[in-house]
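Single chain ahead, written as structure tokens, the form predicted on its own.
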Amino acid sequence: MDTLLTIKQLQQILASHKIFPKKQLGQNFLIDRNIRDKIISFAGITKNDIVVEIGPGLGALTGTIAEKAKFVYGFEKDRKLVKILLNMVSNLPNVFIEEKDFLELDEGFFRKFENKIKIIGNLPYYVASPILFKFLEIRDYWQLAVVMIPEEVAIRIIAKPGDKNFGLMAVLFSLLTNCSICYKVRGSVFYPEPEINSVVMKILSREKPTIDIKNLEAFWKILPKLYMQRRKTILNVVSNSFKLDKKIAASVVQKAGIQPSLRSHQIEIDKMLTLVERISEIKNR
């Protein structure tokens, strides 16, 4: 069942509801079936497959997922566009749209599945990147999603180091997931027309990182704060973020192979896993 409406259809239903797009929001709703059909097609949904689509609005990509699919839960925080959209899937038994963030989330959802699910979602700008961390936090229950994301973030996402753009989210990303960019998507495409680029990003989760994360623990409460102050060196962000003494931090990040005066952006990730275990083990001392 095709659930992707007209600019026409959008606008007569977005009128009779009294529904005004909030640019701020980020609602921003596809209109266009060629890329309703691409975003889909490299998700490679099976009959097998449970998708979990993240802001269905209304209903652009629900149907066809619907259609290739075992199950479809969507989660939509806009409590009037979950009413519009429940009564337009009503005849669909396979698709359950509930009223909420997928940010609200917790692992009991997603433990209750024998498979790994697929995400499939147009990720409104101002909440991508909490969305995308959110991935990460839940790795080990999906393993592949294909979202539609701000240009910006998906630069960030690839960046490599040396790059400015280089930071936490790319050092993650490529340990713990493979992206690719599949396309750019014009503005067009949507009603209203956003003023900013997106594309369609394919992400697949790794079952182990490119590179070997010895303490988890660790890697998550020190390698953020590593990136916090891009401005600094190396150097005056050790010292500072862990209050250590100005030769103390020379001397660790000093074995780990980093020359003091670099930022953080310009640090290969396995070196920088290796100041992650260094400054573990003068914490712990």
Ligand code: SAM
Given for the second form:
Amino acid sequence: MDTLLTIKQLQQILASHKIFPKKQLGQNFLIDRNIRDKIISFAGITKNDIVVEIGPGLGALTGTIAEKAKFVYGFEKDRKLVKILLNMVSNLPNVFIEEKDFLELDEGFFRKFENKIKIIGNLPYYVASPILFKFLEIRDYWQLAVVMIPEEVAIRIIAKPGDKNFGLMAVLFSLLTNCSICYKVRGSVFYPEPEINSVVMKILSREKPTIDIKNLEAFWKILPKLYMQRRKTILNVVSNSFKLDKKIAASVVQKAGIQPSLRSHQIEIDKMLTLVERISEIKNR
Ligand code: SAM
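For the form predicted together with ligand SAM instead of the form predicted on its own, what are the coordinates?
Below: every chain and molecule of the assembly, starting with the one above.
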């Protein structure tokens, strides 16, 4: 069932419930059928798929996902929207809407499915990055995500070593997922119009990282610290963050094949992973 509202219908529903779209909840509602269809087609949904929708709002995507999927689980933070949406989808037996912050959804929910799920969402922009980091935490449970996100976040995800936007996000997404930008989207496809540009991104979860990660615990503990002080040389970052004498830090960095004067965003990912191993060794001695 098509649950996308025209701008007129949307404005009427909002007014009759005395709802003002909340900027602090990233409430920009999709009103363009063509973009809705594109987003859903990028996900290639079949009747075997369980789909989790993040922030279904007033259902712009929900009804059409439900036509194609086995089940749709929508997690929406705004109680007022949940009430209206529950009413809209009350005759769709395969749609389950819950009032919930997606960031607070625990692993128990994902564990109950036999097959890996698909995730779809026009993400609330203020929490797009934390939601994307959560995707990495729960990556064993999903196979594909199609999300609308701010263009500036997408640029940080697909950045390559040497780019000024290259950092932790790009490293993690390149190691653990396969990402591509499907489509650039104009603000006018939303009501109200956001002030920033958006893109639709498709993310595939990899079975194995692109480079072998020898010690996962050390990886998650050490790697983020290497990208925290972007302006400092890698020598200073290693020496400050891991409380190592400058000489020892220099030798650790050089043993990883890295020039100590480089900044973290200039260094290839495989070398950073070697550096993580060297730091872990020296700290565990
Ligand atoms: N999917 C709808 C659409 O395309 O029109 C709404 C998209 S709007 C960009 C983002 C939606 O996410 C809003 O409905 C907002 O209330 C909801 N939201 C905001 N923060 C959330 C969170 N942490 N967890 C779940 N939903 C959230």
